[in-house]
Every structure is written in structure tokens, then in C-alpha cells.
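Shown here is one chain on its own, the form predicted alone, set out as C-alpha cells.
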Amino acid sequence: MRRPLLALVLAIAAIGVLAAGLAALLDTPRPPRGASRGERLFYELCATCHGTDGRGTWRATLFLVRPGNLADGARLGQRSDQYLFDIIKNGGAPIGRPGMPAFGAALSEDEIRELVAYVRELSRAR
């Protein structure tokens, strides 16, 4: 009767500490004080799939999404703050892009430009 209890305790345990390990791989990075508005919003929304830093993260390859390279100020300079606002507002879908998803139902056009002007900061930072 003990062993039974015993191996079940431990399988629980076992499982905590696994979903404990889980919790803090997944947990959505938190942006440093002091952050602007725009890099605040980018922490929220985008660091998930496009990392931190804009290179991307193994959280996207999780799920079989490649995104953009954000810190890539050659091919983002390629591209005019319209065309990152309309993928942000609308997603990449329209465009051939569709594990990019739209912001635009949850975001202001304030919001976006600012998002915008944080995404070309993070291209020039590198």
C-alpha cells in the first residue's frame, strides 16, 4: 500500500517541477524600466516569435513560424515604415506572410507608428 502512494506522490511532484520548468521557459520576457511606449508594446505583442532583440526565438520554430529578422537594418531598410504598418495592422496573410498575425482590431494607428519606430530602433541597434 505504501509503494503505490509513494510512486504517486513522486509522479506528482515529478510533474510540478516539470510544469514549474515549463512556466519559466514560456514566460513572456518583461521589458526593462523606463521602456518607451513602442518598446513596451513590442515586449507585449512581438517578442514571443520575434525575440528581444528582433532575431527571432525557438518559441516560433516551436510552432514552425519563421519570422522576420527585425535586427537586420539592410533588409528592413528595404522596406518603408507603410509596409510595417500595414503587416502590423493587418497581418501577414494579404501578403503571402500568414504566420504574421494582425494587430490592427487590438492596436490604435498611434500604437502601430509607435511600434513602427521601435522596430526601426531595434534595426539600427545592431
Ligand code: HEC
The other form holds:
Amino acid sequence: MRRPLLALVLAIAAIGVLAAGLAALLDTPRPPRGASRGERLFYELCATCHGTDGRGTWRATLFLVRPGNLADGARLGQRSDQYLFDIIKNGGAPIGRPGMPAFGAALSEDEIRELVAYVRELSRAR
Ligand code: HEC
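Given the form predicted alone, corresponding form predicted together with this ligand:
Entire complex below, previous chain first.
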């Protein structure tokens, strides 16, 4: 193989590796097998900011978003189910916490209730 061609092939391979690495980093994490609907929704919609364990992700930190720690039992213990439901449905803006987006348009009330239950589970498990 001639030199320039070899360089081209290597460059393409390097770009491929880089792209695969980035894709793996930025991909939405996959929920475990047999996950509940609440858990699947959480992985799909919430884990980008809150992390699959609820503790927040470096990606959120990168964009200066501070999602707090949903796995903190002491903190979550002070939150009523109604509060959790409202902040997921209406977002944080109505209560002066604009970092948390509203999901009322994307989710049914049933789905929001399942997410509330799952968020409770996150803080109970650890
Ligand atoms: C764009 C990033 C982002 C996404 C996506 C996101 N959140 Fe949040 N969330 C935040 C931030 C930031 C806060 C903290 C707001 C504040 O305190 O100012 C927050 C706060 C919360 C709180 C309140 C915690 C507390 O102690 O008061 C709950 C509950 C919550 N999020 C659940 C969810 C759920 C469930 C989803 C998925 C449906 C979700 N979030 C998706 C960024 C996000």
C-alpha cells in the first residue's frame, strides 16, 4: 500500500474510534432488563441530567445545571409525593427552581406517578 493511502485509512480508523467513544459517552443509558415503566421512563428522560442513580451527571455539570441529588434520603424524605408530582409535571420554574424542565406535556399523569414512585425508590435503595 502506498503511504498516502495508508495515512488516509489510518485517519479514517482514528475518526471512527473517536466517534464510537463519543457515542458511547453521550448515548442514553439503557435500563436493566425487566425494569418497571417508571424506571424505563427515568432512564429515557431524566438520567441525562440526574444520572441513572439520581446523583447527577457530569454532563449536567458541564452545562452548569445542578440537578441536586435524588438519591439523598434525608432530602427526599422532606418532599411530599405532591411536590414531586408537581415539579415533574410543571417543572421547577413555578417555584423558582428553573433548572428542572416540565414534563406535563410529554407524560400522562399515570406515568408521572410511576416516576414519583421510582424517584422514591432511588433514595430508599441506598
Ligand atoms: C435538563 C436537565 C434535567 C432533566 C432532563 C430532568 N431534570 Fe429534574 N431537575 C433538574 C434540575 C437542575 C433540578 C434542580 C432545580 C433547582 O433546585 O433549582 C431538578 C430537580 C428535580 C427534582 C426536585 C428535587 C428536590 O429535591 O427538590 C425532582 C423530583 C426531579 N428533578 C425529577 C426529575 C424527573 C423525574 C425527570 C425526568 C422526567 C427529570 N427530573 C428530568 C434538571 C433536570
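Residue numbers count along the first chain shown, from 1. Because the structure is predicted, anything quoted here is derived from the model rather than measured. For the two forms, the rigid core is made up of the largest set of C-alpha atoms that agree within 1.5 Å on superposition.
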> With both forms fit on the core, is the shift of the CA atom of A106 between the two forms 2 Å or larger?
Replying inline: no
